[in-house]
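A lone chain, given as structure tokens: the form predicted alone.
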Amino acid sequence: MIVCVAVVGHQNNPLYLQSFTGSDDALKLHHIVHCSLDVIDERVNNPKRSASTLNETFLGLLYPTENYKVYGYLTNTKVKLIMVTTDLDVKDADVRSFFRKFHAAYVDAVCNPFHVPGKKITSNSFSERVGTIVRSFGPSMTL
């Protein structure tokens, strides 16, 4: 199950956090979001890459903790994406399809012409959207 999505700026300013979870977690999975940018600078920034997954925008497992799993994606802009499992049996082919989806919604978010790049996604379409791919992660994948 999906516990928070987040899309993080080129500059590691939070653009968008969504909790899903119905209790008062928001701040603890807001600290384990922010603790997943040093993990993808470090992969981002690691020369030792082959020519292979230079140009790879999902970034895997990112790191575990007790009770959640962290996964990462980065766009072409250097904006992250960040997904919290509780799942501890994800495939990675199923994490790379939510990526996707997640990352043709953001596209289409800021391709707003009222939306300031840089600035917070308000958008409610964008909510929405967000929370229908989650749902759509949750019960059929892990089927």
Second form
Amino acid sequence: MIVCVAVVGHQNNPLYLQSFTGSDDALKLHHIVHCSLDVIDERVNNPKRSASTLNETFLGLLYPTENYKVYGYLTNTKVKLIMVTTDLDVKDADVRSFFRKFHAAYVDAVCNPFHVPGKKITSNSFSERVGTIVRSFGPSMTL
Amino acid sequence: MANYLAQFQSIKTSCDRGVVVSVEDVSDLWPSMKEGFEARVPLKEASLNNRTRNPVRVVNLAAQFILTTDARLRSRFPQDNQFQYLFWFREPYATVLLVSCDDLDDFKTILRPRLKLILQNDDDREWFIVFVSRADPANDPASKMAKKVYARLELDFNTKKRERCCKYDFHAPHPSFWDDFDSKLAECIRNTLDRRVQFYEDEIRKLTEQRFLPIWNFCNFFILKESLAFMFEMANLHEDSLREYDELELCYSETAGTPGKHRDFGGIDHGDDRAALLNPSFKQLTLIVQDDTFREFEFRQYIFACQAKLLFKLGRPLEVAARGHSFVISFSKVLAMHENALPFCFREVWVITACLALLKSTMSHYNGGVMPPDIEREFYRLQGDLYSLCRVKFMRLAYLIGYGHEIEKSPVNSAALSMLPWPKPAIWPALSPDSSAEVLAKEKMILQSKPREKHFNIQRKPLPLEPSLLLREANRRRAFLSVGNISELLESHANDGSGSDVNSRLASKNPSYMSRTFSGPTMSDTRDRPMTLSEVHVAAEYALKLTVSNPDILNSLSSLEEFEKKYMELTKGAADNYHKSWWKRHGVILDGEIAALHFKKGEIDQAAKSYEKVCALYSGEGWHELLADILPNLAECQKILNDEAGYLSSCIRLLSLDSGLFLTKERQLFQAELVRLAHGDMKHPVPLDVSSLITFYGTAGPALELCDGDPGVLQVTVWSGFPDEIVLENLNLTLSASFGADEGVKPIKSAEKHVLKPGKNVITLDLPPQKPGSYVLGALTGQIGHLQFRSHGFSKAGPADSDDFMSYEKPTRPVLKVLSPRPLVDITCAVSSALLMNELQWIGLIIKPLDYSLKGGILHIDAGPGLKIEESHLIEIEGYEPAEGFEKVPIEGGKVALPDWVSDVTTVLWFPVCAIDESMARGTSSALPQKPSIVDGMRMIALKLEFGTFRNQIFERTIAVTFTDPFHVTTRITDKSTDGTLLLQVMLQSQVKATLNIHDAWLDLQDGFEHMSKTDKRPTLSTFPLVISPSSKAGILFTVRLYSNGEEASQQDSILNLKYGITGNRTIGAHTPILAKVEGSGEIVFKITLALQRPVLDPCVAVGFLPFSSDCLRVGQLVNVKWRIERLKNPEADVSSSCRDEVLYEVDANPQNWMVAGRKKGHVSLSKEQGSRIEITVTCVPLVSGYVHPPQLGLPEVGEQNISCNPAGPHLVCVLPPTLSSSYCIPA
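Let's compare: the form predicted alone is above, so bring in the form predicted in complex with its partner chain.
So here's everything in the complex, that chain up top.
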């Protein structure tokens, strides 16, 4: 199951972070998302090593740990979409389609004329939409 | 075949000296050749073929020479020939036939048959012959014979395709022999290797085809594969060897995954918890055989160890680390699947040891390695990953045995631990029977440990370090206990996510429960009831001791100090390595963990440094939630260290975080701390940037516009992020010019105290005059106690968004525009023509404000010399448009205060002045008409208008007003009768633009004249009143005659008296004088002197100009100018000095045209006789060519009227240019 999705701005500042664990431990997810920026930085700044994926927005698996996986997606405005899942058996294609939907939701959210670019996304409809996307992702699993 | 495993292993271990080359010592030459042969190995260079049959250059190929008679070779032939190929790698790769023969016959009869015999046995063997010639080179026949024999040998054994012989001269070895030897040896090895590889591959293919048949046996496959791999390894073809192992691993994981058969996993032997992933000889393979395959636990490690060995040989520690990391993770998953069959926490212990082993070996192989920076960073990243993986598992173990409360509940630890499932043993370890003392000790330890309180009394639910409550998990896993038990029930409402806290909470809530827990004797019934937390810890510790065989790990877990030491080591290792990699964030965040440990140990200084780094990282990227977690720690360190500046800055940063991150109470506490410190006994003022906390912006709407030099009042909205009101002792605001270089704009100061409410405050600041330009808000500075704060934070509108401070956006909207200097008012004179001299006249000033209020303005009027302001009169102010108003105001000391109504309208201000001219007006003769100079009547008035809000604007102007007499009078004698009666015409020309009415006129004559009618001084014809229109003339005639009474002259000049009135408009010019108007008659008397001259006398002296001596004058040529002076008549006795016997003369010449060479001025004697004459000669030099006035002779003492010019001198004379002179020319 997806435990967290996040949008990180091009200056690596958090724009949106939603935890789906249900418990009050979002801080650790902040940490995970923040640390995963290291990997994104590394991939983006080392085009030599990731030449094949350079032109792709989907960054793939950032972080294979024993217990959770972090996937990343980089928009062309250098906004990072990050997803943390505890589901260790995820298909890349699923994640790709998830990010496509997530990206579309993000684009719609920032198209809102009342949204200040570079500021946190506070839109409720965006949260709801993200929630729907997350719930529809893959077979739902329990923790 | 599988039975050969043991043999295979032992052979493999014995084959550690490289490829075998057998030596067939035919002619007993080995003892003498051995040394030379062995000096050639390892072969420096050989070209071998790799698996894909591509040539590969191999260096330092190890090889050993063994005589065919040697027992090592003899004993090898296995009994069963069928499986000989299994050990082929150890068979000789080449055979060297060492022969010698001195005689051709011997060769034919003995050596050749023998060699044929040796070689006929096996065709597969690769061989070559070394012919040793023992002939002395001095012994010619012998060496010739040796050559013959060798030639024969070559003939017999060489083929067209291949030369198999080489010759070694014992006494004088040919230098190329050894190269030849090497290449032949390498060729043999290559051929053998190729053949064997081919063979092995064929076999492997055959076996692979049977893979899905029941007879498939992995061990056989393994032996074949490993033999091939080993052969490659012996031939230094490590790359190929590695590939074989990779394929083997793949094949194993494919076959191991086949369902159906239950196989032992392994890992239950003592010492298995120590990962052997880098030690291929950890266990005999024979011990791990199970049916037709190997036990997974050992075999996977074995394969990895073999791969790692080869990778190290290939010099790729990075790859070992990378493969190792993923191997550890994947193997950990495998271990998790078999966890219920493994000892308690076996998986964690294995991961720890595996990581440590990988770290140790990769680092030792890396040392001194030179890598490109990218690779290096990657390597360190992997090291960091290994360290942190190890660290996580280590923390998990520590938590299980009760050190959980010592682990910082930070996001990083929580992220690692709370998502990591608990170990899942089949049965949770139970308490050992005699552990009551340990349980008590543990109990005590837990009770004594206080959860670290956050500074500022911040109450937060600590982050979990466990996936679920340990107590519940442990009891649930004890199969014979039901889920619902007393502790669970209590937990359900004491569940705050922190396992270690549960017990203490229980203790406080339920004393009866506590007594039961702590009483020793009840320990006996632990098996029947749920365990308490300390029991869980003790049981886990006991079980762990059974699992762990590594003394280091045991030691690290034995006490809190040891745990902290190891924890520090691992954290530091991870952080240091991450710092060297791309993953800076990981490194910095782990620094935070190190800081927590330092803090606990009381090393506050180091802790503060590390915390600062972490805070900088989080705040730099705006991760406020994380910052809010760590910043209080930093503040606490700074407080302990007495770092006031740092502490204040931390308080400010805490306050500037999202207000939702802290409770209002906490934020109030931050502010209280700040205020306490700021007003406390700080020695030095502390400068602090509060840009994120206090922001400011100009008021909405257009910018304040000020005229140059005007002060103003600026309104600024200051947004305060403080939760309470805060008192600012003073407040300064700098404005910066939005264009051009900023030359130090002075801050606007406001010394008064300001109290900022939370949120929006409007502050008014007095603005001193600024230079012209447009200004934006610069910085806001001020003081709170000793705290000098400074804010650059601009917010566009409304409360600042909390992440504003990430990017300082300079606002572009100006708040103030100071206009360039422009005229704000214009004052001009309302009177266009001359006024009356010596009369009280109104002067009008048109005061025209130019879009600027003159409110409160004061006009200074300073009359210049010859002009007097009549202050006794009121000043009149009237609107330019008459409807706009009229007012009379007093003037005092030259100052007029302008009334309010004039501030915005154009007005005319009238004030009375009197121009004074002491001298009496003088008429002129028509013979010499002389216009009165305007300058004489010009008077200046200096005006200074002070206006503006603070009378800061000054307008200064000097205006000129002309005054004049009403008339200009000229006289003329129109007729002269013989009896001396003269008709004197007096012409009056009006000088003013007003109508003049002459009511009366009379002439007081000077001596020497008298009126015809002695009593009437009035004109001959009385036509009064005479009206003279502006600028027109009128004439009056007087009849006078010459008269001489011989008395002393009493009156030199005649005086004309005119009584007149004036009708004029003051807006145009001259008008009725004020006093005259007051008196009512409106008549003024104007007096003017007239100089009447007696009729002109005959001249007494004649001056004549004599012609020049030469025709033409030239520049630079001397010329004599001559005048003749002649006395025309005898001077009369009473005539003045003009007729003495000497005459004063003066030559007047333009010095630019003439140079006078003689005396310019002097006396010459002239006899008093009538007709006497003299000549005056003056030498002059003309200076310029052209027509010039000649010098003139004047006689200053003789009046001009007495001089007759006869003959008259020329007006102009022609002066020619100088003749050309060559004296200045320089010959070429």
